[in-house]
Every structure is written in structure tokens, then in C-alpha cells.
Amino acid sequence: MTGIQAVLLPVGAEVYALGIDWVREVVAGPEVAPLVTAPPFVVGLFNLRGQIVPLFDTAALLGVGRADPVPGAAPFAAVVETADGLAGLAASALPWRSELGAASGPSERPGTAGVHRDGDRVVVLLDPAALLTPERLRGDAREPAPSGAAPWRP
């Protein structure tokens, strides 16, 4: 095998990829407790066998809108292991495993690691180490928050 083993994550009309080594598991229909004062990219928290995991709106993290039409809910969550613990990335449909072709170009979005082919589809490979940094989640490295919105302090 020469490609990258990945989990493809449907996010609205787009599909993003996570390197398989990042993904601990996929959770269907996590029961999410919304956080009233959290920024828009935080869907809420869910309990994963006794461990509280923050669930992030993948589209909002990437600055491409919102993935979930129902605030505080996500049909699926890809649980990734980061240096700061577990984190969930919301998916709008069931993620699946695939082998990506070689990189076809760079991605300009922060938190991504390049553009790849998956058959006829073009997918952007996410880099959770860059996407979920404490600085980025605090708003230090993100695009400016809408006026009146304060940076999130976990």
C-alpha cells in the first residue's frame, strides 16, 4: 500500500479525511450536553464510557459554516486522541475507512495537511494536531470571532 489509510468524515456537503492513526473510534448519536457559553465551534460534551469528551463542529473549526442543522446534536463523532486528551469531531453521516491517493496539492485552510484523491472525490486531510491546539481553540490563532463574541476559555 502506498496511500494514506484514513477515515472519511462527511461534514455537510463536503468530505474530510483523518489519518487512521488519529481516530480512536467513531460514536453514533452521542448524547451531547450543550454548553451555553461555549463558542459556536463547540457542540457540547458527551460521555464516552465515563470520560467526558468535548465535541467540536468540524465545519465551524475549519471556518466553512456549521455542520449540524440541530444545535447541540451530531449524528456521529470521530473521537481523536490529541496531546490534550480525547476530542470529538462531528460528522453529519457515518464515517468510513478508505485509502487516499498521493497528495494532489496543499490546502490553504489552517488545521489541514493537504488535498488528496479518494477515487473520483477530492478530500482535504485534517491535521488534528494543528486543528485542535489550545491556542486555536482559545481564539488566538483563529479568524476573528464575530463582534461581541468572546474567545472560549476552557
The other form holds:
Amino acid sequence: MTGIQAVLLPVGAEVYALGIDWVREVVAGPEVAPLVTAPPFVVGLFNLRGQIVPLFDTAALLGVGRADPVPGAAPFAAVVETADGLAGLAASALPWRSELGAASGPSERPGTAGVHRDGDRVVVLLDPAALLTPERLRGDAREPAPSGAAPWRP
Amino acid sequence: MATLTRDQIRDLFAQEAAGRLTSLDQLLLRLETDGADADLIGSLFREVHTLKGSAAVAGLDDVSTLAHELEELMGRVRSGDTAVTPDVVDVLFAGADRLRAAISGEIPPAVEPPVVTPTVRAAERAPLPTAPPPPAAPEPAPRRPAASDGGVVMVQTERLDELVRMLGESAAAHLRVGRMLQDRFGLDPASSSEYNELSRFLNVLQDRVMRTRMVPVSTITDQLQRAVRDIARAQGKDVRWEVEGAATELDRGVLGQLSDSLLHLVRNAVDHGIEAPGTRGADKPGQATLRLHAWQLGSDVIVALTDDGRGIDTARVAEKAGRLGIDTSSMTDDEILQLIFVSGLSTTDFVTDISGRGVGLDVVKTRVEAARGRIEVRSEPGVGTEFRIVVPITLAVLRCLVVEAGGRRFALPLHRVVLSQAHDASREIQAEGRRVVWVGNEPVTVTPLADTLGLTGEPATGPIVVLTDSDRQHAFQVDRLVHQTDVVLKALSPLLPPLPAVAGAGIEPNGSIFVVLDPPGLIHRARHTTRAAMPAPVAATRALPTRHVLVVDDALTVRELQRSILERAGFGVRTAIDGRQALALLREAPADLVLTDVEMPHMDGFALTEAIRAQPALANMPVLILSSLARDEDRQRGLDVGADGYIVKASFDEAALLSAVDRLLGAVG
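Switching conditions: you have the form predicted alone, so give me the form predicted in complex with the partner chain.
Entire complex below, previous chain first.
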């Protein structure tokens, strides 16, 4: 059985994965312009060869706290191509490519699509089609963290 | 030269047919509105005839057959054998629709039987009025090459967008070259004629490219008129469609984003706003009116859609809102009215009543906001409803003032900057717990820009920049002024939540991004935060009995602004949309003061003032005119007809208004 070709994003102590077809490129040390009055899950904007791309705090987007140690900055950004344009997901260390096997179980956060094993790590597969939508990011569909549910730890 | 392939011919035909079908729709709408006219009938015949010939050339025999049937009918109309009845117009519209569907391949014309001819015959059986005299025999319609239609070339929007983007990049690269000349070679770029020439050409190019994106509102009004016509006919309603300001231009992308919303609003107005036949009030004309009015105000375009139907029943809105758990007990009627835009409420059966066709007004609002616009509604039971959409003309280029605040750079659109000046702390005064400076004769509140944006840091001590929206001014203190620049404004990603204080972003020559602020949103935010920071009043501000003001203005925004200012100052306020309605309200109960605009439909402000002075019971009532007419003769005319005061809107602000009102009421009190 063929596994899922994925890009793995370290976010704080956790690891998330994006199906490789979603990822256009990974940018190291993007120069981020903070976006005043924006909610905390928006890190800011960065310039991708003339295109202005919003950068999101991956952890805040999932409702598992904020991962960036320096507000308004991110060491790496995975650029995702969504139906509504490009979006950056912040990563705290260099992302890498990996092949994920079958899901080990369901995931709990909205915008995710299952839990996978990568060596000893627990990797949560992101579903950009659900995670990065205008409706969700406007707050219409963002859900609070389920009570009592601890985030997955690798 | 290579012969065109069949596919290429069909592409050409599709382009030509799109233009002809649009023209056909326009002519049919005119036929229905203005009646049969020999020139009009001739034009209709020619469009159909030419379409038939072109379809045959493209090998689309079924399309050609359909066009032939329509041409036959048009021929009989032209010869006077068939009169133009509503049924015949229906058949012509249906035929045009069928042609459109056949051309676009939505229906396979070869499979389905022709529908035009049998329906026409059925229509012809109805008694027909006397036919008009037959016009002269037609000349054969000349075949025109596709490129001769005014030299117009259809271009995909994406290509224009790409052009704008590339131009923005070119302008940025040009600036980088200038900086490099300075830094590496010590050359002042302004001293280089080549560099200056390139600057000039880039500016001209920018202007031309931007113009290619602008289209008039009339681009979408035919579609709207057609919707009005179809629904009105289907429901037996008599609706007059009026358009004013159709030549108003705005960015094609913005208009495209608006067209669906306007279509929904138009459908809803005819479907549910306008009363069924026989149920309209006796004081209303039998023919209802649905009016679209577009005009430019600064860098915004306003599109107002007004009907004279039954209005929105706020009691029903409140009832439905209550079922959704919304507490409306402390809301004003206007606040309850705004609930029609709330998601969830607008998809209930109630809002089907108002918004119809299952399309929620929350969706309309979201779409308008996606175009960086806003939507407002006003409605009076039994009188009608007005939706007003305000959108920027373009999201593309802006002349901006770049400032620094809170250690960051921001661009402020220059058309909203009233002035920027060094701040003299010794001239700053305190009023109602706020910092205020005089700008001309107007006291204007000052707020640190960094505070408004939620930034922390050292208190600003730099210059102030006075910004304005359509009604108010507000001063912002910044760290320093940087420079003025043209910004290729880039809209923010639709993935971001709405940020009312942010208009978009631009890219510096060095590639860094700066945020372009939106002055109206910024002023709103500043006023909100200023008010929130003020201590709550310890006692009622006015011990005097409530004074009542009647505000008369046909512009919803102005009317509501005045209402809010006066109500906040403790006045009781009623509103009227023109002089006629104002007089009716004054007959019901007089007011302590009338505040009126001049230019209004039905009865203007001068006539209203005269009418008030002519009635003994009202003759002593103070009248204050507030108008954009600023000529001395207008002011004199206001005084001649008996007004007690005349304020020019251009110099209007909250303090000036309240001062004038207080002065007049004091004089009679």
C-alpha cells in the first residue's frame, strides 16, 4: 500500500503534516510584517516574489496555544495553495518530507484528518480544505478546544 | 493566411453572439418600456437577422433555425401584422433566452422541438390592438467583421490583473534602480533625464492600465432590469425600473463582486418588497417604483436600491430573532432592522419573506464586505425600503502618506488626509475628557495612532495627521511623517478575517510590506476606543425637557448621522426623506426645530421652509438648512424663504451642528 507523501511541520513540541500536493514551497525566515488589529492566529504578512501572503500561527489556528516564541515572526513558513489563494503555515523548525503510513487513529481538532505514526513521533495530518477557509478564519466555524482533551504529544 | 478552423469560427461567433444577445435584451427591454417604434423594431430585426446569418456561417443550423423563427415574428411585427403585446414581448424574451442557451450549449437545440413558433401562434390568437403603420422595407443587414464593433477587444480579467501586478513590480523595480544609482554611484536619479522619462511613462502606463479595469455601472443594469421585468410579469406586478448614475465607473472586479448581491436585492424587492396588485396603499401610485441610483463620493461608489413597497416589518424581525434567542427588548427599531443581516436569522422562513429565493441577506453582506464595502438598510413600514452599498472604486492604486507610529510604518490614503502639521502641545485643549485641536474653526479629537491600533511603546510626540471619512474628521498623532508615495494597493487575502481599519497592503522598493490603513474604519475605531476610555456620565446630561428635532434628508447616511449626533446630545429625533413627508409629520406633531437638506425629491428644502412659514401653527418653528450648496445665492435664497440658519455640509461637523441647534433653540426657548 502506498503511503501519504507529506511535508512534516514542527510546531513547538508537536509535529503536523501536510499532504505534499498542498505545499507549494517552504520559505526559510520570511520577513514578516505584523498585521495590526488582526487576531492572534495571524502572524502577519510576507512577500513571496511580489505576492502578499498571510502567515498563520499553526498552533493558534488549531486552538492548541501559540507556538511562535517571538510574536510576529516565524523561522519557517510552509506555503499552502488553497482555493482562496496562498497561505503560510508557520513552523518552528525546518520542515521535512516523509511518507506517512495508514492513520493510527482519528484526530480531534477541526481542520485535521487523522493521526499518523512517523518513527516514534505522533503526526497530526492537517486538512487545509477545512483548516484554511474564509468562513473558519472569520470565526464562524472555529471551534473551541474540546474540554479535557489534551493535545497530542510526540 | 491560414483559413480559420471550425473551432475558431465558432469562437468568433460566440464573441459576436454575446454582444448581439446583450443588445437584443436591451432592445427588448426598451420595446417593453417605450413601446413599438419603427427604428427600434428595425434594430431588433437586424440583430436577429444578423445572428441567424452568423450562426449559419458557423455551421450552427439549429441556432440559425431558432433565430429564423424570431426573425419571422419580428418581421410580422414590423409589417404591422402582429402588434406588440406583453405576450409577444414575453415570447421574444423567451426566444432570446433559448437562443442564448442554444449558443452556450446548455440545451441541445437539435433534439428539442422549436418553442418559439407555437407559442407565438398562441399569443397571436389573443385580440391584438391596432397595428402600427408598416415601416419601410428593411435593407439587408450588412455582415460586419467582428473587429469592427467600435474596435473593442474582449480581454480576460485575469490578464488585466496580471498587467496590474506586473506594473506594480515594474514601479518597484524602477524605485530600486533609483536607490541603486544613489547608493552605488552617488547619482541623484532626479538629475537623469532617462530616469525621469521612465518615471513619466510608468505613471502614464499606470493610469492607462487602471482605466482599462474601470467599467460603468450600466454594465450590470440590463441584467437587473431583466430580473425586475421577469419577476414583475410573473407576479402580475406593475413595477417601474429607474436607473440614475448608470455612467458611474468602478473597478470591474468590484462591480463583478457586487452584481450578484444587487441581483438578489432586486429580486427580493420585486418579489417581496413590492405589494401584490390591489394591496398597495391608496395613497401610493398603482405603479410601484424600484430605483437604482449610483454615484461617486470621493474614492467610494455608493449604489442605492430603493423601493416604494411595504417596507420591512420590524415586529416580525424581532419575533423571529427572539426564537433564535436574540434579546431585542432593549433594541431600537433600527437595531432590530439590522438583524436581517444576521446569519441564521436570514435563512429562516421569515427571511424567505424578506430576502426570498432562499438567499440570506447575510450572504449579501458577506459578499459586499469581501469587496471591502458595507451595506446599510433603512425601511419604513408602508413607505418602502432602501439598501445602500458603499464600495471603493478600485482596490488597485492609491496615493498615500506614509507615517511611522509605534515603531512601524503605515500608509494613509492621501484623499482622506485633510492636513498634517507639527503638533503644538500648547495649543491642545481638553473637551469632554478628550484631547482636542482646532482645525480651522472646528474642534477635532486627537488620538495617538499607535493607541488606536493597539500598539504599545513610547507616547507619540510627533506631528498630527487629520483624516476624514464622509462625515467626520479625526486627528491622529504619529511618531513622524515619512514621505508620500503611490501605492499599488494589494487587497488582503480573503482568508483573513475582516479588519475594518486596514485597507490593504503595499510593497516597499526593498521588498518589505507595509500596511495601508482605512481612514473611515480607523476613525470609527478611534472614536469607539475614545468613548470606551471616557468615564461614564454620573448624571443625566440634560435636565431640561426633551427637545424634538425633525431631520429631513433623502440621503440615508446623512440622515442617520444627524440622528445619532442629536440623539446622543439628548434630543428626540424624527426623520423624513423629503419635504412632503416632513410636512405630513409636522401636521401630526410639531417639532422644536427642523433640520433640512435642500436637494430632495418631491419637495426640496426651500419649498419645505416656505410651506412651514405659510402655516400659522408652524410659522415660528426654527428651520436650519444643511446643504452642500455653498454659493452665496443659495445661502441668500435659504434666508429669503425664511430659514433661521444655513450650514454648508462641506464645513459640517458634530460640534458645528450642535452649536447651531443649541443657538436656535436657545433663541426661542
